[in-house]
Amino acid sequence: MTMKKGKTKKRNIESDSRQQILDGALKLFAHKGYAAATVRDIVDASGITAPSLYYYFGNKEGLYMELMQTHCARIDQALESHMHTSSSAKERLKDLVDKIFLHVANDRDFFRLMFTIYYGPSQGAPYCDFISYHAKFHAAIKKIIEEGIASGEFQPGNSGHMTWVIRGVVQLAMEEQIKEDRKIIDRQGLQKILDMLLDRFERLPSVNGKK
């Protein structure tokens, strides 16, 4: 029993140390840049030793890739969460956008790093397929809109154009969240904008048999 407790305590310590390194590295990468953040910087910011970093992650590149894999998996979870509900297309779309918005708001350093590398120079960082996550989000929005059109909830129209209208607003709201100086669109504001847009998408009620 004592040996088992000792192993559990060791695993907990190792888990805490790994997380400490990951948290310190993410903040440095997001604010200083991948190329400029040295192993020494990460070690100092994390309060651990260099051998610990090499033991858990191999090197800076391995640490970066684990960060990407961990945080990108959370995006996948957020994207999948809207798919298994019976809500209306409008409510599912609002729920999907809200989950992604909250994810960005709660994980600003990761998205700050993601946007910096996606839109700017790679800084020598190992390749991560950020494009696929933009594509998955776009496809999820488009699918809900197409289902709304097919069910008669939304008016017939070009689902591609309708998707870009939603994506444009959401993208702006996401970018506002990761800026240091201001946040113009908050969670409630984004939902109100979506309501306004989706009200325009909805099929008008029949009047004397005419639509």
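Since we're looking at a predicted model, the values are computed, not measured. Numbering follows the first chain given and starts at 1. Here the rigid core means the biggest group of C-alpha atoms that line up within 1.5 Å when the two forms are laid on top of each other. What changes on going to the form predicted together with a further copy of the same chain:
- A movement of the C-alpha atom of residue 51 reaching 2 angstroms or beyond is seen between the two forms when the two forms are aligned on their rigid core.
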Given for the second form:
Number of protein chains: 2
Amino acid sequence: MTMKKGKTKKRNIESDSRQQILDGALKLFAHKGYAAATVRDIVDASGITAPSLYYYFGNKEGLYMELMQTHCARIDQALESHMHTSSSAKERLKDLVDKIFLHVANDRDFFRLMFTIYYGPSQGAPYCDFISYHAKFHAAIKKIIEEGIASGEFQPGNSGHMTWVIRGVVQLAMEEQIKEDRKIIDRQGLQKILDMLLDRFERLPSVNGKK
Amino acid sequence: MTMKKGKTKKRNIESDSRQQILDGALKLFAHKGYAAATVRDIVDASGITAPSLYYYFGNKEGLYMELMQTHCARIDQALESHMHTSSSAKERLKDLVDKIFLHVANDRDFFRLMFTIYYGPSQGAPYCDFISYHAKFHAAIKKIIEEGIASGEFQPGNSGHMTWVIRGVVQLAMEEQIKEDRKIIDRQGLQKILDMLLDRFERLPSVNGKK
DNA sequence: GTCTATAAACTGATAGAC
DNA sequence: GTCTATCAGTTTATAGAC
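And the form predicted together with a further copy of the same chain, for comparison with the form predicted alone?
Let's see the whole complex now, leading with the same chain.
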């Protein structure tokens, strides 16, 4: 309250206590779960004490909500700013998927947390709406597929079903990426699988294909 | 200890307290998470008191582990006892997937819990090895695909990639099935998507296909 | 086996000094 | 802003009567 954004006195440079709490909390929420990650855990991991956490975020829920809002905004950004090139539907699909996958790989802890709360138990965490992001991603894929069908690039067919197939592959790749132990499938692997799959969707297979 | 399996005296028939605890616990673990579902929650939902829970299961972890072991054994059973018919690879794949999907749909709470602990935070729950089930399912799919390629039913190609695609669709269908709100994709829907997908894998498309 | 009563540890949260 | 000290409520778990 007294000073606004001057240099910190004692803390080692550039690392706001605030940010340290956010970092430690995300890691712990993602690996132990919202309920199992206690404020004690968080403040110990962040190298500060409980009152600082409550000073910045009000309570545990406030801390959680701020984490969600920050990272959700980044998803929005990534989903908005895709596709400027006017290449083939196949390339646009691969580009979109790659962008999202990279995003997940670079923010694994958040997506781990998001996925488990979206698909699983609430863990006592305050409600946070994730449906729109899944819907946006689904819609973006479907749109490209329908454009590909309209242009003759893809065989005619049920675009909804095709969308589910694409989303399925991506979902599985994301979830394997999110797991802490072994990442069975990586960025290139996912692209190769998409190549194979989209080749099967193309109009005249194995004529100009490179396979 | 005194009597072994005689009729219960006071409890309403056929509902062992033990089983009621298991039922209530699974529901709560699946919807609130292991850590957030307290012993109090469980005993309240089961209509018994805490000491009975500890009498039967030792502690919260023991209760959880027994739940896991029981339901995991059922997965084993389902995975072992598939495929007796010697029909086409496509039909065998659809049959396997249908069997598993039905299994998930009939034991939603358990799979909800299993999936989120496998892919997400531990929630403070004792470790339970789920990898083998995922591996078995993956291997079973891959085996059928390779047989289909060998017999000429499927186009030659990377069986590993094809397996990932199948698993992706199934994974997404399962997870949507597990969510409590809207089940977007059902049993028939999954089968239709598999039809579309496997048609694309077949050797000569659109000749004898039923579209 | 099932209960009442209660212990012992933990959890989210705050008061108040600096 | 950050700390020490601490509280009130909760959570896991048990002792002991019936």
